[in-house]
Structures are given as C-alpha cells and as structure tokens.
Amino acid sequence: MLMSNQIELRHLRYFLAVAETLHFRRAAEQLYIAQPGLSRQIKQLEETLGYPLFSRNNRKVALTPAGEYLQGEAAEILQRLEAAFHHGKLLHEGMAGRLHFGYVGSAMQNVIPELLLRFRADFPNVRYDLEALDNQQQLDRLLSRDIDIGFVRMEKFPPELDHRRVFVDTFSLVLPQDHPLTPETFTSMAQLKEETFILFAAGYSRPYFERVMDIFDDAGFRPNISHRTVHATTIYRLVENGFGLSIVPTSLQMGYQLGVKFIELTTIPQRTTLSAVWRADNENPALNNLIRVL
C-alpha cells in the first residue's frame, strides 16, 4: 500500500524515542538530530497515518491511546526486525542454519560424533539433519543438491565434487565368540579358506567390496560366501549364531554388544579409507566452517 511505501524505519524509532521520553528535546538529543528535524519527522508520520499519536497542550507531551497502541507493536516489529538481521548476517557468515549429512554406518561410531562435538563448540546455531545412505546414494544426493556432504568409503569421485580424507582404517575379522581361532593363533587368512563368509553386499561400495576380495586373492582363495547384507547389525547377528565368518572396517566393533569376537588384521595391506566429500559449487556458508573443522 501507499502507507507502508511511505513510512520508513526512521520514523518508527524516532516515534519510539519521543514515546519513551515524552519530550521531543531529550529524545532528539538521543537520537542526535535537530529538534525542528524530529518534530517534522513526527509530524510527517502523523500525517501518513492520519491520526494523531500525540497530544500536545501547555508544553506537554502525552500520547494518545493510538500512540500507545503503536507503541507497544512498533517496539515488537523493531526487535523481531533487529533480530531477523541478526539472524541473517549469521546465516551470511555460516554460524547459523542448517546442515543436512550422509553417511556410511562406520562413519556414525567416532569420526561424525567427534566432528559435530567440535563443530558445535563454535557454531552452536546450525543444526543436522542426519541420514544413513550407501556411498552411490549419497553421491547421487550431493549431486541433486539434497545433502550438503556425504562420508562415503570410495577413493574415485565425479569432477563436480571435492573431497578429503578423514579416517584410514584396518580391516578384522569377526568370528562368533566360541571359534577357536584367536589373535594369538591367527597366522593367515589362509587359514580360512573352507569357511563360509558374510560380507557387505557389492553394491553398497563396489571399491569397498573389491578391496576385501583382495584380501581373499592375497591369502590364495575365493571365498565361500553365504549372505551380502548393507546393515553391521545382520552381519553380526549371523556370525553370533554361526551361519559364517565376516571382514569389517575396524572402527565397525564400537557400539555393538553381540556374542561376537574380532581380530584386527594388521599384518595386511589392505586399508579401507574413509571420505568426506562435497559439491565444490555448494554456497551453504555453514559447510565452509564445517570442512575447516574438518
């Protein structure tokens, strides 16, 4: 409308001045302008309301009951106003809003935890969505702007996302709790060869899977494997109960309390690294301060 075209903040904090003192002398001083200047400025607001907000006899001044109507609502749009700009200059500066994660499960047991701790301490306005998805979701997701950074097991990624390396983990195996092999027994993965293995399924992280096999290829042997599952929970629950043997990220024996047993096999090659990656084009200021904790 017309009206709000012509009222200007001034004028609502030059009204709340001289509301506040009721003398039009201390609130110019306040505000550090001339008098005349403030009085026109008053008048000039009165004029584009239509109505009078104060009353004006023997030298003194009162408001009117609209004057203090108006009062009480232009103090509450001036605070939700400051702090609107507030909150925009710290969503411009990335210490407020939002950040939306992917994740592998092995990601969630210290390197995420550990992150968002730290993360938090300096930027405690943001806040996290969080959602478990394999490394090809994920990457599809980064790509389609859903998520902001993804933490995936895969060393090869699309030109339109940068990456780093957070975490390079050993491999162990997991055996029910009664196999009688053990740290001290363990010599070889040949040692294995006749018996059935559970393993993360292909298509949760093909490099991820083609990297155990070598483990399999490095002992002389093929494996005999019985079930492929994405979830660490099913792999165990099927090693506690002896449907086979299986071969993890080392950091996946944290939060689990299943009737298995692990060896760490440390005499290997074979790594499984661990990645954070993002869109190079993602404007998110809250990113940048998060791979700067990173």
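Could you please show the structure of the form predicted together with the DNA, as a counterpart to the form predicted on its own just displayed?
Partners and other molecules have been left off, which leaves just the chain.
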C-alpha cells in the first residue's frame, strides 16, 4: 500500500487553510474548528508524509519548500476534484455527455437535423456521433449497446427496445423531367403498368419493401423492376437517364437538384413511418432528455 493511504481530504483542506493564513488560530477559525485539532491534523499529515510542510519557530509559521510546492498541487487537485463532481452531475442530468445515433439515410433529410437543432437549444453540451446505417444494422447495434438511438423505417421491434413514431410520410413517384405524366394527368397507379421501376433493395428493409409492393398490389399489377439500390442519388440518376421510374418517401425529394420530377401519392392509403428506437434499459441520461424532446 502507498504511504498516503491514511491521508484524507480533510488534511489537505486544513493544510491549505494554514498555508494561506500562515496562522493556526486564524486558519482554525476559518475552518470553524478549534486550534488544537488543527495543529494535530497538520502534525499528523507531516508525520504520514515523512517531511515537514511548515517551519514554525514558536512565533512565525512559514512554508517549507516542499510545503510551498504542495500548496499549489493540493489546491489544483481539490479544484479538479470539485470540477469532476460537477461534471458528473451534468452527466447524470443528461446535460453533458455523448449520444450515438444510427439512422437510415432518408432520416437525414428533415427529421434528424430538426431534432438535433431543438435538442441542442436545451442541451448545448451534449455531443453526437452520427452513423448512417440500414434498419437491421441499427437493431443489431442497439442490442449490442453500440448506439443509443436509431431511426428506422419499421413497425415491429424486439421486446428490449422502446420506440416512438416520429414522422409519417406519403410516397412520391419519381419520374424523368420529360415524362408525359404530370400531377394533373395522374389519376391512378394503374397508369404505370407498362413502366420499368427502380426500387430500394428488399434486403435493406423488408417491411419497407413490402409496403411499397402493396402499392403495386392495390394497383393490380406486379412492377417490372430493373434495378435495386439503396442510395437516393443513384435512384435519381437512373430515373433522370431514363432507366425507369421510382417510388420514394416524399421527404426524400428535399435537398436534391436533379432532372427528375415528383408526384406525391396522396390518394393511396400507404404511408411510410420513421420510428425512433432505443434500448429500454439504456441508462444514458442524455437519451431520456432526447426522447422527451422527440
């Protein structure tokens, strides 16, 4: 064991008081204790350390070189400890710390930026890790506690996870700029029976894929799918160049300047929902604050 194992913070606090005042009686008053106790605690500290901190010639108290050095160190150490306790409190209150986000790419169009802005207004000292992941990756990393919260296009979740619907979106058709169909002439999905389609890969999110296929089922035909991809930009590029049409969440049209046009499918019943998911037992206090903001 180390020599300083019997030293307590009390010793340091008393030492600092005497080091400042260089006067045992006044230091004792300042500490709201009686002088003899102070004398003995300082003596005990010196004996434990094995060297004197003060030179006292019965009329004057002065710091030894070692005492002078320790005065600075002890003051800094106590201050740092105090700061650590305070920062711990912030962490406990979710006012500081780190939140690890997972999200499907489309959530970054509107939901995540808006959420982060609102959250930062109340909790400016929380930092974020943001990671674009598909639905299944997010579930895996939630269960392994790698991320604190996920934003997925799903409806059913494992029992360990809590969730909340954060955004319900219509679908939109994506067509080339020069396609004859317009919002005015569009009446029903059945008009697109002969078209080729570029859709999200089924593996990316089966529930999402099936929701899209429902649209075609309701229209009474199976689509001719030429390409499957997960990237919005890729879809738009392919549509732009005449490889086919596509169906995407309406919010996904934001932020792109490409040669495609959109027709929002407000007449069909299908909607796609973005849900926030998190572990019910996640103890990150910042997460509770985030969920409250949701």
